[in-house]
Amino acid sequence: MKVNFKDVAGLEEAKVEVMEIVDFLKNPDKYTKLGGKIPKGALLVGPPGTGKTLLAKAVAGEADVPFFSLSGSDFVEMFVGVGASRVRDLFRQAKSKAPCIIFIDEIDAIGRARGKSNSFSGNDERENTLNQLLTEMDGFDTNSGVIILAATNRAEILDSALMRAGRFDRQIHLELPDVKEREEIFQVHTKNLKMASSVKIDFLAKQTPGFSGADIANVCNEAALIAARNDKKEIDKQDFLDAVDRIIGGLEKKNKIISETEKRTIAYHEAGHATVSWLLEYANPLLKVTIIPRGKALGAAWYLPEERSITTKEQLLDEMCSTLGGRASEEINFGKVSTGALNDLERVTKQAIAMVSFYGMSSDIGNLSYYNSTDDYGFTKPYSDKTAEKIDADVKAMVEEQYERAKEVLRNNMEGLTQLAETLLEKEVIFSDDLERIFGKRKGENKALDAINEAKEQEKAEQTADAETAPSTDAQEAENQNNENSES
């Protein structure tokens, strides 16, 4: 099926860049008559599922030129010389079909920086293949009319010779979609779905922060399957919410045997997370908590993070404190802790290490970053043993401080915590409305949460308006009847 730019939702900035490539292929004279040269290639860089391959297909569809598509691993063989031979054959065919596009997906399979990728292997076949590709892209031969597109989500490991001007002239970055772009992507993927009128696309977009285009396609498909499984004629809003939960947390396991003591521990653990996150200004606001086992988790909490480009130290510490709220609740309420906090402890430890050794957020270490983006294997340690001890001490102190802070927040709100946990034991699922009823309005402003509340209020207003229209119609009919009686 032919793909055009209208089939690619979002990615407006990336589309502008690649549209120019299409224009080069369609009207080369427009640029060459001014002395300009058509760019050799463009590298599409971005996280998995953001639409790199789809965008390359759209370029080929719009330009209406031959499109050679293959992956980096297609060049790699155990036989010496095969990869280089395939590169030569590819460019020979492309030159005969010019103007055309060559698209190499996952180019990091052959484009790794030389001298690193073969550290543990005597076979330099991958390196020979890369050398041949470099020669073909900018050697003595001119590749007039042949444009090379490549995609990768690991641009930092590519060879610098591949990235220089004259080879991949442009790097086009594709980021995860924001709320407006997610709305456009939902519109594309829901085009062929039979949806109930109650489903609002903007509401779905706000419910899926951090989702890529591929994730959104998966949500739409899962929602359709869930509705079909329940013998529904249309896909309603709850099916979409269940699909989001299914993708984030895994399948519900309602028949999993859990003792009453374990269930109580899980309820107070999740209530601890919910309470601390609700009461701290910068923590991500809670959307939903459940103690129904899902995937590998015995309980789960869904948060609605504010979409921001940079994060401050205060925001990171609040998030760390809320993550430790579960274990803190266990210790306060039962006087002992369980293994249920494994994932929480892993996350806060990694976050604290990053804050101290990467982001320069420790007063002891200062404004130093030991992050090394060029070290593939992480074998080098760019600091002394004495500094390592300081880092360990700072990380431990940071986590312990936030743990004590979480316990203090919970002790000051024990009544609300108990009420929340007991509600969770009774209902098994609670929402942000329950937290607002117990603790009141949340501190601080969060655009994401405000958007959800706004959507809920709008829905209530629509329902109220629908309810009010019925009596007014009856009143109109009664008035008409009175008029007829008076006329007779």
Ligand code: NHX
Second form
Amino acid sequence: MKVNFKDVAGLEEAKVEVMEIVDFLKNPDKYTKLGGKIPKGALLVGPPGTGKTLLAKAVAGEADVPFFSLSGSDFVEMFVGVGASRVRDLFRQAKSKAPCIIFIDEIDAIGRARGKSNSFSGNDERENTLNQLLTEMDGFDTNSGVIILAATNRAEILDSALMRAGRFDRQIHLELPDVKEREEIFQVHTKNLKMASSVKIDFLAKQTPGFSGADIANVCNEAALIAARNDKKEIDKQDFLDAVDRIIGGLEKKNKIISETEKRTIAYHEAGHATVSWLLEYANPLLKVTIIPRGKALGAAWYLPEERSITTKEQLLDEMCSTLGGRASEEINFGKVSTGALNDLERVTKQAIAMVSFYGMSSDIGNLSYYNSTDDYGFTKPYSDKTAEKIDADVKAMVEEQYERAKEVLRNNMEGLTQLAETLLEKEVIFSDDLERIFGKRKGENKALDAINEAKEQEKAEQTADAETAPSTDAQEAENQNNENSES
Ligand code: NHX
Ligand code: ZN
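Could you drop in the structure for the form predicted together with the named molecule? We only have the form predicted alone so far.
Once more the chain from above appears, this time first in line as the rest of the complex follows.
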């Protein structure tokens, strides 16, 4: 099926960049007349689901040329010589159909830097395939009309030989969509859906930070399936919110058997997260808390993270403190801790290590970063054993301090914490309204928080409007559906 730029939602910057490639294919003379050499290849770099393949297809579609494709992962576990001969065949075929596009998806599977990480596995076959690719790229004439596009999630792990002049010497970066782009993507994927008028595209876009285009496609389809399962005539807002929850958290397991004591532990654990995050100024705003098992988790606190490009140390520490709030609450309330905090502790530990050794956020290590974007130290660490000990000590101290802080916050708010946990045991799901009732309004400035409040206001306005015209059951239902959502 032919794809054009108009089928690609968002990605405005990337489209401008690939437009140039379209022009090379359509009007090569314009460039060669002046003696310019047309580039042979470009790398499309970006996280999974951002539309690299779609964009490559759209380039072929716009230029109206044939599209040949192959995936790097096809070459994993292949017989000797097969990879290289496939590459040869592909180029032969493409050259006879020029002008055209060759698209190599997941090029990292073949183009991973040689002599790194896998150096002992003796992955000769992959290396042969890579060499054949390089030979082919060097072998054909610059102005033959074949342009090779390759996609990868991480450009820095690729063999530098691939990026030399005359090979993939330009990179086009694709990013996760921002709120406006998500709106456009929702627009595309809801075009053929039967939706209720209560579904507002801009609201859905706001509720899905960090989602890729593929995730959004998934949400739309899942929402349709959920609505159909409930024999609805059209897909409503709640179906979309349920779909978002399902994609973030996995399937709900309503029938999982959990004992009363375990339920209490879970409720107090989640109430701990909720309380700490509500009371710390820079923590992510909370949407809801549940003790209904979903995916791997028995309970979860759901936040709507603010979309930002940089994060301050204060924000990271407040988030760390909130994540530790679950275990802290178990300790304070039962005098015992459980294995349930595994995932929380894993995240906190990783974050602390990054803060100390990458972001220069500990006083003992100072403004040094042992982050390595080039991945080429091999087996030696770029610091002494003495520094290693300091990093370990700083990481431990940082987590310890936030844990103590979490316990302090909880001890100072035992009444609210207990009330929250007991409400949770009774209702299984509670929303930010309940927290506001117990602890009062949240302080601090936060765009995401503003967005939540704005959505609530809107909902209330619609409800009162509905209440005047429709029977009250509708309003009641809308009340229950209030501002449900994302990110655990
Ligand atoms: C187990 N699960 O593994 C049981 C079934 C208070 C119970 N024996 O921290 O559910 O203990 O705030 C992604 C997300 C492992 C990956 C959650 C991997 C959870 C979740 C362990 C609640 N909420 N822990 C939490 C929880 C568990 C786990 C995960 C994951 C706790 C805790 C899981
Ligand atoms: Zn937890």
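Numbering follows the first chain given and starts at 1. Heads up, when I say rigid core I mean the largest set of C-alphas that superpose within 1.5 Å between the two forms. Predicted, not measured: the structure shown is a model, and the values here were computed from it.
- Core-superposed comparison between these two forms: the C-alpha position of residue 396 differs by less than 2 Å.
- Comparing the forms between these two forms on their rigid core, the Cα displacement of residue 186 stays under 2 Å.
- Once both forms are overlaid on the rigid core, the distance between the two CA positions of residue 95 between these two forms is 2 angstroms or more.
- Relative to the superposed rigid core, residue 27 shifts its CA by 2.5 Å between these two forms.
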